[in-house]
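First, one chain by itself: the form predicted alone, in structure tokens.
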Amino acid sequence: MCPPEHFTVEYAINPWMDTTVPVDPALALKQWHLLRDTLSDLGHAVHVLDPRPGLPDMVYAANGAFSVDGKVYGARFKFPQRAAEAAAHQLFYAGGPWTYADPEHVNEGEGDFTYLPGAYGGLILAGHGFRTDPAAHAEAQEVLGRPVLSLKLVDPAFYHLDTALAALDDRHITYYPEAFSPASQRVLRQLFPDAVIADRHDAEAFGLNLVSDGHHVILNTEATAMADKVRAHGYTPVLVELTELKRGGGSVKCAVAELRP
């Protein structure tokens, strides 16, 4: 995670960003600390990446890379405003037991990749359509040595995979069908017939931008309907207020890069 010490909305690169509405920096930092403490209280180790001036979106740490089995596929951001974030994440992985691959193709890390180790022998789901080049999916497959399923996103409001789909545990997902192309919807229905289906209200509340450890599902406080759905499927929802981070187009998942050694 990366604290929002320099977080502002000074440019608009997704439909949720409104440069005319000021961010409350103190509240953003308070909410971020609450999320970090929630993860720690649930027993998870949280590593903190130092924020850098001039990179207000570094708080969305999930976008900086994607790791599987100790291998790391780095990010190459689409927009120049975020490009320097990739190097900061690379430095983090250089200090640990990771094998890092610098990408050739545009991709935004866990924003457009997620991993299901218990599904089909270990399956990566990958989104494209707005921020990630489809060629990055093949590149990630070569780097990570895991099969990659490409899914096309079609609604600009859900510009990253992690706004439209989430892993609930090693084998199960939740997703909002209409965020995907008809062909991708058919593939998801075939491979995940027992998925938790979200609606547009859930997605617009960033209810799919969640983090789950297989038991606890951490969601933002606006996603009450989504919390009810995951509870009905046997998970324990944990609600955290993240209203300020939503101003930049992100929520729980965007703020958390999951490390898979």
The other form holds:
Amino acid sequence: MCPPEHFTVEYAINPWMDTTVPVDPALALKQWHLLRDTLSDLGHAVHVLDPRPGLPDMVYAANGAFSVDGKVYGARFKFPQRAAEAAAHQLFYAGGPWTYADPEHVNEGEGDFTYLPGAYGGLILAGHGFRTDPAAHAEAQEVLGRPVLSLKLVDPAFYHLDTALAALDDRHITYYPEAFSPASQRVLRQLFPDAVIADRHDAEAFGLNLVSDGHHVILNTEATAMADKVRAHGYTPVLVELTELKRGGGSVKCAVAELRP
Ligand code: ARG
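Please move on to the form predicted together with arginine (ARG), as the form predicted alone is already shown.
Let us now look at the entire complex, which starts with that chain.
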């Protein structure tokens, strides 16, 4: 995670960003600390990246890389405003027992990749359409040695995979079907007939932008209907207020890069 010390909305690269509405920096920081403490209290180790001035989106740490089995597929951001974030993440992995691969193709890390260790022996789901280049899906498969399932996003409001789909545990997902092309919806129905289906209201509340440890599902406080859905499927929702991060077009998941050693 990376604290929103330099967080602002000074450019607009997704439909949620409105440069005319100021963010409340103190509130953003307070909400971020609560999210970090929530993860720690649930027993998870949280590593913190040093925020850098001039990188207002660095709080969305999920976009900086994607790791599976101790291998790291680095990010290459689509927009120049975020390009320098990738090196900060690379430096973090260089300090640990990771094998880091520099990407050739544009990809925004866990924003567009997620991993299901218990599905089909270990399956990566990947999004394209707005940020990540489909060529990066094949590149990730070569780097990580796991099958990558390509899914096409079609609604600009849900520009990263993690705004439209989430892993609830090792093999179960939740997603908002209409965020995907008809063919990708068909693929998801075929492979995940037991998925928890979200609706537009859930997606707009950033209810799919969640972090789950397989038991606890961390959601932002606006996603109350999504909380009810996951509870009905046996998970325990944990709600954290993240109103300021939504102004940049992100929520819980965007703020957390999961480490898979
Ligand atoms: N303002 C950031 C951007 O548009 C938000 C990134 C949200 N992160 C995510 N994992 N969806 O790039």
